[in-house]
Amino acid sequence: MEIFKKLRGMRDILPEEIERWKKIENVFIEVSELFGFKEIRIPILENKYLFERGIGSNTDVVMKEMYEFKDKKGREIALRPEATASVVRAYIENQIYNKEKITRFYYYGPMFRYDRPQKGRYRQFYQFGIEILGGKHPFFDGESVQILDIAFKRLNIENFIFLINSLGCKNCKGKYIEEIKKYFLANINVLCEECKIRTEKNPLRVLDCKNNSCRAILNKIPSILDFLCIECKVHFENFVNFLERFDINYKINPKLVRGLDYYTKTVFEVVPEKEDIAIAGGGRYDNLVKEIGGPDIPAVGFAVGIDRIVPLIKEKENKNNEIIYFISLGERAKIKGFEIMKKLVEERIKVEMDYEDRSLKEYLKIANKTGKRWCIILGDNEIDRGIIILKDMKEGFQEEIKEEEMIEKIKERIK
């Protein structure tokens, strides 16, 4: 019989790891909601042309990495490679801009890219993100960074830094692209084959290349900060002043461009010390709403790579210890045991029962193997006496507790 295995680049997230995932999710949700954000849930499948227009048809994401196919009616469909374009589509389609001046959304879920699997990078990966639509002031950019800074500190992620840059408006960006295209054409012989193509189609993408020969010539490349118009320069200065005022650890990196074409003005990434990959990134995208069919509305946001943060979260005590293992010896004990278990659940005490017929010795062996600290033991003798036995597997002692005192005593013991 064939044994099925997960596809390359996919993975199973097992219960022993899921607690760290939930901790990360909960922290980001809590911090975002404290800043007035509301959750939006968007489809995993979208029209593929939404991403072509939104992300950029010449980006690696669209050209090489999208999972795309035709549905039964022949429509061009794609699994979402990122969420911002989908959130903006929902914002336009539901005419949310007519209901409020500033919209704050957060989202969470899986994204898909047919990329080469490597450290911290999977073909199905998870992102938490926020989008602020309607605000052009640089403090909206600062708020995005502040949320990340607070959340990472709550997660005890150490020594991270924000790499920041400005790509300017359409005019600034256009002038800079013309200048670096000349620079790359003058050095075309040392560029990798892909960057030779990028030089013609999308020169900014050369700045993202990891090839050593391409990176070597970036040292003398002109800085985009020298091409900013007055408005974009003032915007960036005010953003930097915000970071300094609120003690955000940052460094200006004039070569930072991000991998998606919709960014304008502010861009940023978060990189932990001793790590060579960003764990979060974002920036401003003032033209995206208009480019995919909506009104002229500015926006800013970020996305966090949950897969990349999980290894940075320090292990805590096994959560399995909190679950009480209910041992019911015999049919009568199973019925009575379920009544007791229901009372415990109503009091928000975690409990699980194995309904198979086993010996007490076998039950206790299972409890040890699965890391349970607390066991309730119930048999005919205990039922007749109106008690339960609570056993502490870690300390190796047990006590008899009257049924009417059970809830109070158990809460006291396992606290």
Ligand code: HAM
The other form holds:
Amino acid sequence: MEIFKKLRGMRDILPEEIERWKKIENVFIEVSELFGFKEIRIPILENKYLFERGIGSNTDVVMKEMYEFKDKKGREIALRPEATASVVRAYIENQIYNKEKITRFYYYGPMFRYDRPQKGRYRQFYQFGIEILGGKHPFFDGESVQILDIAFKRLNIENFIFLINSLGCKNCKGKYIEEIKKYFLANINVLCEECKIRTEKNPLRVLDCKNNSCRAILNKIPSILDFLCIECKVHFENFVNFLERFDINYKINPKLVRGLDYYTKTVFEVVPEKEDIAIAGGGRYDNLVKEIGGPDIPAVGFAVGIDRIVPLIKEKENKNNEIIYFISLGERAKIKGFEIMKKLVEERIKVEMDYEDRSLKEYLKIANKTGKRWCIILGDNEIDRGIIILKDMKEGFQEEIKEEEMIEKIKERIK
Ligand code: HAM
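Right, the form predicted on its own is done; let's see the coordinates for the form predicted together with ligand HAM.
Starting with the chain above, the whole complex follows.
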């Protein structure tokens, strides 16, 4: 018989790992909510052209990595490769801008990119993200960075750095692209095959090519920061001053361009100090709302790659020791035991029972193996005497508890 396997680039996340996932999600949700963010849930499927228009038709994400298909009515659909375009679509469609001046959204969920899978890179991966819509002040950029910094520190992730840059507004970016295009054309023979195409379609992307010969000529390339107009320059300076003022560990990298086309002015990525893989990325996108059909509204945001943060969290929590293992010996004990189990559940005490008939010895062995701290033992003898036995597997101690005192005593013992 065929044995089904998960698709390439997909993962099963099993319960022993989930605790770390939940911890990360909860920290990001908590910190964002403390800064006044509200959750938005957007669909996983969208019109494919939303991403073409939003992210840019010449980006790798759209050209090579999108999961696309036609639905039964022939509509062109894509699985979202990221969420910013969808959040902006929802913002426009629901006319949120008529309800409030500044909107702060956060979201969490799976994204899909048909990329070449490797360590830390999956085809289904999870992002937590925030978007602030309506504000052009550089403090909104600063706030985004601050949220990331607080959340990472709360997760005890210490050694990371914010790489920052400014891509300027449409004008500055346009002038810079013209300049580097000339430069790349003059050096076209040195560039790798892919960068030859990029020079025509999306010259900025040459800046983060990993190929050695491309890198060699990048050393002499002019810096985008020298192309910023006064407004963009001041914006960037204020952003940098914010990072200084609030002790954020950052480094300016004039070659940081990001893989999505919607960015203007501030861009940033978070990289653990000893690794070369971004755990978060974001920036300002002042033209996107207008470009996908809304009013002229500036915005900034980021997304964190949860899959990449999980391995950075050291401690593994064993939630099994919170669950009481209920051992019921015989048919009568199963019925009585289930009654008791229901009472415990109503009192929000975690408990599980195995209804197969096993010996006490075997049950205790299972409890041990699965890391349970507490067992309740119930057989005919205990039922006749109106008691249960509570066994502490860690201390190797057990006691008889009267049924009517059970809830109180158990709560006291396991707290
Ligand atoms: P991004 O840089 O494409 O930005 O993705 C953000 C983060 O998602 C990355 O830094 C990385 O940690 C994680 N990530 C991306 N691709 C993968 C993958 N294939 N496997 C595992 N993790 C991955 C965005 O998506 C923007 N929407 C961020 C943003 C929000 N900009 C403004 N607002």
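Heads up, when I say rigid core I mean the largest set of C-alphas that superpose within 1.5 Å between the two forms. Numbering follows the first chain given and starts at 1. Quick caveat: nothing in here was measured; it's all calculated off a predicted structure.
Engineer: Once everything's superposed on the core, is E403 shifted 2 Å or more at the Cα between these two forms?
Structural biologist: The answer is yes, as the C-alpha of E403 shifts between these two forms by 2 Å or more after core alignment.
Engineer: Compare the position of the CA of G386 between these two forms after a rigid core fit and state whether the shift reaches 2 Å.
Structural biologist: After core superposition, the displacement of the G386 C-alpha between these two forms reaches the 2 Å mark, so yes.
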